[in-house]
Amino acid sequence: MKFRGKIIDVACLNHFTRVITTISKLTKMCVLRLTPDNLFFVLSGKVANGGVSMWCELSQANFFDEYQMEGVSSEDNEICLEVTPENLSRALKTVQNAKAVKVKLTKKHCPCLTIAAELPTLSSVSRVVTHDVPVDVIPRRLWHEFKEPNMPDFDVSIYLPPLKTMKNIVDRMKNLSNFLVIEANLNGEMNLKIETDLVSVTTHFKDLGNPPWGDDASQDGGASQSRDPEAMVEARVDIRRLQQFLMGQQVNPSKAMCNIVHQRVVHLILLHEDVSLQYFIPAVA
């Protein structure tokens, strides 16, 4: 198993750092899957994670100037590592003005992702800063747990309002309740609601638009098509999970979408040119 990559372009380095920082706000631990063409950051929806799962996909060619990897074998040309994204984010943040940053899988006292940055200098002597981020290598027999999650057979798909606006509303609602109901329909309308014994608060959004796949994305092509456009579909979720997603967002997506399976799951998607981030929040009764 070998992996080494090099980032020279400062904009690519900043963007890569923002993606890692976003992930670090969503989860303490995750799996980094390296393939010849892509990097994936994966959190599988185990009960320990509160049932939350995440799938973030990056095309290596859009970030790395050099990228070489050899997987476990020629048939299984992948490497799976368990990483703490916060440690990776911290290391990358310290080298933002570097002339070049190399990332390499190394074996020190334990397996590490070693980040070596060549810093600008006024003299002819080069300065290199090195960070070793410990990782765990995941054995081949467990890889099946970290495959791309299936797109749920959702009832409604809708574009999200501006994420900053949504975050401000959710931050306020969190002071009043631990749970929030997200409801939406095929008419571009979405509501965020909390209800307690003392208070009931609803924020309405309209004219958000529904992604084109909302009409025929269900596997049988029928569920969404036969649905009354005005009819609301809802899911009640842990407000902290949603707040976590909105707080950590540094990807500045060109598109942000929400798919809802009625009373089952909220599937959030952020798309930005070369990055896609999917986040699944299970509904609670």
Given for the second form:
Amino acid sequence: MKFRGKIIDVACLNHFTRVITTISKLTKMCVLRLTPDNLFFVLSGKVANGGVSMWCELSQANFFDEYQMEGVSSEDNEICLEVTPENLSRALKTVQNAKAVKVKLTKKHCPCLTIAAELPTLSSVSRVVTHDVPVDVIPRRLWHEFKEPNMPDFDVSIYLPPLKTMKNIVDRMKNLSNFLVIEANLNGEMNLKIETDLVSVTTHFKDLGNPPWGDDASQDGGASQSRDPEAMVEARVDIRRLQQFLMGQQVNPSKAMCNIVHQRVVHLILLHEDVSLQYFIPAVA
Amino acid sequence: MVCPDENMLWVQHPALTAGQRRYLCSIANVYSTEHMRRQMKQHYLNVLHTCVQAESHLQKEIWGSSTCFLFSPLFFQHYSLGSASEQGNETIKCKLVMKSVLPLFRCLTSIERSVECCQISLSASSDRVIIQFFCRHGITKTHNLRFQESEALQAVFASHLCPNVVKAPARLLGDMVMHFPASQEEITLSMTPLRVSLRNYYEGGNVTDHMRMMYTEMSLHPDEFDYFQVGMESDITFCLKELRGFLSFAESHCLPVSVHFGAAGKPVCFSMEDMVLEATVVLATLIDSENSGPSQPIGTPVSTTPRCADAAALTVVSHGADSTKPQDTPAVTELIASSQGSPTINPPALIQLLPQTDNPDGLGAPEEACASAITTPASTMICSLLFRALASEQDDDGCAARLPVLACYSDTEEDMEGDYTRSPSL
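Moving from the form predicted alone to the form predicted together with the partner chain:
Up next: the whole complex, starting with the chain shown before.
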């Protein structure tokens, strides 16, 4: 198993760092899957993390100037590592002004992702910084847990309002209640509701727009066309999970969408030019 | 908008609008001497504030370090000692609780906004230090703080006997430590003729935890330093947290920092000075009892964990009556304190780190109340044990070999040029 990548472009390095920082705010540990074309940051939904799961896909060519990998074997040309994204984020943040940053899989005191950077200096010799981030290699028999999630059979798909606005609202609602109901319809309307013994608060969003998935995307054979556009579909989620998702977003995505399966799951999708992030929050009773 | 001079009646001319009056006042203000004086006072207040902040940060962990900020009388607008003091000598030594002093200087923005002048006076007869803030609008805030007499303890350190010396702008040192997380306790500084490197240091403990830690190393070429002298190759491990406050102070004042050190176990001294103040931090370093020889192999990737039975302590002297003249002494003796050992204080026949500044005569206006610089003394507990002893049953290499690992080196350590002779997988 070998992996070696090099980032030279400052903007690419910056973007890469921001993506990893976003991931680090979503989860303490996740799995990094390396394939010849892509990098995936995966969090599989387990009881331990409240059933939340995440899938983040990056196209390696958009970040790395040089990228080489050799997977476990020629049929399984992939590398699966468990990593703490915060360590990666910390390491990358300190080398933002580097001339070049190399990321490679090494074995030091344990398997590590080594981030080695050359920093510019006034003198002729560069400064060298090395960060060894410990990782755990995931054996092949467990790889099935980290596959790309299927698009759920959603009832409503809607574009999200500006994330910053949502974050402000959710932050304040968190003070009042632990659970929040997200509801939306096919008319571009979305409500965020909380309800306690003393008070109930609802924030209404209008004219958000619904993504045109088309018939083939929604698997229920066109039944969504017959759905009353005014009818609301809802899911009740743990507000902290939603807040965590909103807190980590550092860059405005090109597209931000939310798919809701009635009382089952909220599926958030953020699309940037070269990164896509999906986040699943299961509904609670 | 306060016009500096009430005599500027021309400003009251009826033909001027309010905006025009403000504008003219602002111009007149810039050129007024009163304004200049205010700016200078503000500057000094800021420096004082930053010093107090830096010290309080350093003194949180008082074990194993000695901090000294020395202000020359030139720092102050007025500086005078009263003619008769009870002790009969010119120096007054006292100590104050940091927690009482810090809140007074804490909020720099409000100090900048409202305080015009700060006066610190000491009344030996009533055991009080009086800190007065003369603020705008005629408000005066007076704080009375009780002090305790104390012998000013100061770690002595023969810096001219140190084999290794580097000097660099504070910015460079700040850039070096920036790569390490704020929570990093200890750090190892290595020096060889070819490079200076820093790496993080973890004490022994749970071996699994030890292996899960993120290791960071950074190295610089000697050319980056303003002054570089390597007498002996050495690796010293000391507390990084103690140093950060000091470095940020130095950076904010754009002062170069000098580092003097020797072999592991001997203290390391960081110092800076400008025309009106000097500051030093002396930190103890871990003894590396395993490596008796001074030199380490160059380029060791991961630090070999020193096994120490004990740690070095700082030698501390209490200022005797006349310690103005530096005396010739043998090399600094190193005290090894055992974990239950009681502090040992050497007799004051050791060279001081800082030269005493002579109090110039006739600097302050004589009619002012007695004012003196507050020398913040080092803690009396300086001599005690500093770092906990490491566990002796540590076996790094053995553990690493036992775990099955699928990954292998992607390349060698030294290969920075990207040797891509291996064919890519695609």
